[in-house]
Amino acid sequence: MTTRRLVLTRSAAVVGAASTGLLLPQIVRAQSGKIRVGLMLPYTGTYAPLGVAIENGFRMAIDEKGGKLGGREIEWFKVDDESEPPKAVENANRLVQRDKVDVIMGTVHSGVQMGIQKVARESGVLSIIPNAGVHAATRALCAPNVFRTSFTNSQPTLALGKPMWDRGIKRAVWITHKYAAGDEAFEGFRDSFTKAGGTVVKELGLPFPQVEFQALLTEIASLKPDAVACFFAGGAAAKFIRDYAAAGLKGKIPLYGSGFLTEGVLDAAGPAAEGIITTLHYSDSLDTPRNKQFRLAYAKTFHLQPDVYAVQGYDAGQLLVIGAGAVKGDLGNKQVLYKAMESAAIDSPRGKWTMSKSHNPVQDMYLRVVEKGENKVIGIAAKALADSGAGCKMG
């Protein structure tokens, strides 16, 4: 009873103080405390290396600016989202309600992002997406407090149709896993290829995460298109590339794809990957001083080679540094914070990029070919490419 009475008395005192303005020193003290940063990323399972690369890049960008945000120390909170969409809302709420984070940085999996998105929209906590390309996050479910530093699922393929047409390809077959990312990647390809003058002969798909491609490869052989375009990632991408060659299609029907087809899988895919052309907003081999400097610093710090995920994490860190600097560490000053982040020009290893009105990168897409086991940049497929932001109403 005594404890409860003490709490009630203290509460009454706080209310009394608030009405007389005596709380000001406490507010100032709180403001000079640490900024609480929540990392909600996959640290186990298939996507664990992606989560680690993103966190490494994010921390590196902040460390380069003195390891503080707007002059304030950082307290870190980490949640393994396990790439499990059913756990996403609970995990995000743990960071927001229990840990009282000022910002959530995550995640990789689009299904998990939808849970974070729900919590971010309801709580108003600042949310930075370093990978998940799900359209809704910067389209119908966009929000003033949600920013993405990666791509939308259709952005790389929106740059793919024209280069294919320019190479004399008039009829193409599309193939992907049938899930949100595959469907959204198809939207970009269909729109860009048909606009250039091409025809999508057939859209083929198989349930995620199945990798039994044989029947579909037989169908492709019988359709005899000028080329195949696709969206696959990770282990499935490596197997598709190998199976495509084993089916005798390599060298007969050129293979194109969203850059994730050949990202991080070239060792696993082996010689079968040679000659595949993709479009993406980054390439390890990008020959610029900024990229070389970043790659060297990352390798020295983590004894690992950075990839597109590390770059996206790094740019998430750069964006937060800019926002926090503009408000001198007061992330509660939301109007100024969001304005600074919206108008930021990020000097990235991928090339400079800006933020669209719906808070998604406006960025160059590179044309890359697999040559001697690496994604070699052979041109720019699209300059300053923006996602449509369809259905986004900030408010």
Second form
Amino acid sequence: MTTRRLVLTRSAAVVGAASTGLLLPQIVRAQSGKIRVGLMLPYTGTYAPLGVAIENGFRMAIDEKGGKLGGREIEWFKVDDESEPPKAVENANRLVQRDKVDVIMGTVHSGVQMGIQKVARESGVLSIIPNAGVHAATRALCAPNVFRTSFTNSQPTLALGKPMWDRGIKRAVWITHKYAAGDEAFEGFRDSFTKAGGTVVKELGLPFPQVEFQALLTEIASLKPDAVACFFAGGAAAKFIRDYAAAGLKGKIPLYGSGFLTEGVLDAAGPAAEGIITTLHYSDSLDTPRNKQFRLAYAKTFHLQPDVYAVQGYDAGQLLVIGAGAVKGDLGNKQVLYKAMESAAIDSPRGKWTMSKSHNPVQDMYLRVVEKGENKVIGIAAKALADSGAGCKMG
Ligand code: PHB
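The block above covers the form predicted alone; next, return the form predicted in complex with P-hydroxybenzoic acid.
Below is the whole assembly, all chains and molecules, this chain first.
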């Protein structure tokens, strides 16, 4: 709001001239009347489908409410962040400094999110995180202008250890892409699995976004654990599932994971995905009118099946609609805006959820199994699970 450019408008100059009788140009504030929304998401690379699903869901939530925010039209700005952390600050600054967006909605990759958080903290721009689970964003680096509609990286896996133990798994191997998302997912898994009684016999990893799994799968075969648990997402998840089966491990060593493993990839993974058990805050098969209506509308609009990323984008849209509505489109009215977003109860396809004090969803975690190409709910692994928000001091 404070950074609006000053422009000379022809109509203002004419009105001025008519009313004063003088032909003086007048400087007036541009009143485009539009809210400037910046999308910073991956549109290339292994996480590209996640970025697309998030944008689809986000636009759908806003369109369902008339396509405006607090009565104002929207001007869209987009950046492909490529899931490249070294480019993150520059990309976020393109939206904030050059395009002067009122809100930055992004992103998927935890490393890139850290760049967005730096820019959001420095500029004070409203930041809505529709996926990236990096702990710091709603822990030590939490801020009044930063809201997450997805999860923290350890949230899904905090619900995974106990169901594995209950299925007789005593020794497990962990495998992941080595960066914040995988490492923090491991924290949740290690804590819940060891607390239940289990032992993590080995932690394996490879750099993001590499997908050469062969040597690691050979190592798993020789370790002979009771099960494998993992964090992979997007294109890499589909390949990991297929390679796991091709290596002869499927049916011998059961595969578990945080539920991203089986989101948006079931067509690509094919029969290799059948039987994989995961925990996540969403499931295709949630048998609620809200989820069914959402899935139908999404499929009709985009000719795609929605996944957890679409839901998180949709909820980011719902949250922004609520916030902008409370301030009638004046996103500069920060106190009222933040209050409305903090106290929002989101009626999500995943089930209703609320914001924790540190601005992260308090939500149920579902236990799911892949059956006939679908993520089927087989139980609730954790009820109203909140992240600790450790180290978060607002203000
Ligand atoms: C992340 O980098 O935080 C991340 C990426 C993809 C997911 C989940 C988390 O599916």
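Between two forms, the rigid core is defined as the largest C-alpha subset superposing within 1.5 Å. Positions refer to the first chain, counted from 1. This is a predicted model, so every value here is computed, not measured.
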Quiz item: Does H281 move its CA by 2 angstroms or more between the two forms when the core is aligned?
Solution: no
Quiz item: Core-aligned, does G124 move its Cα 2 Å or more between the two forms?
Solution: no
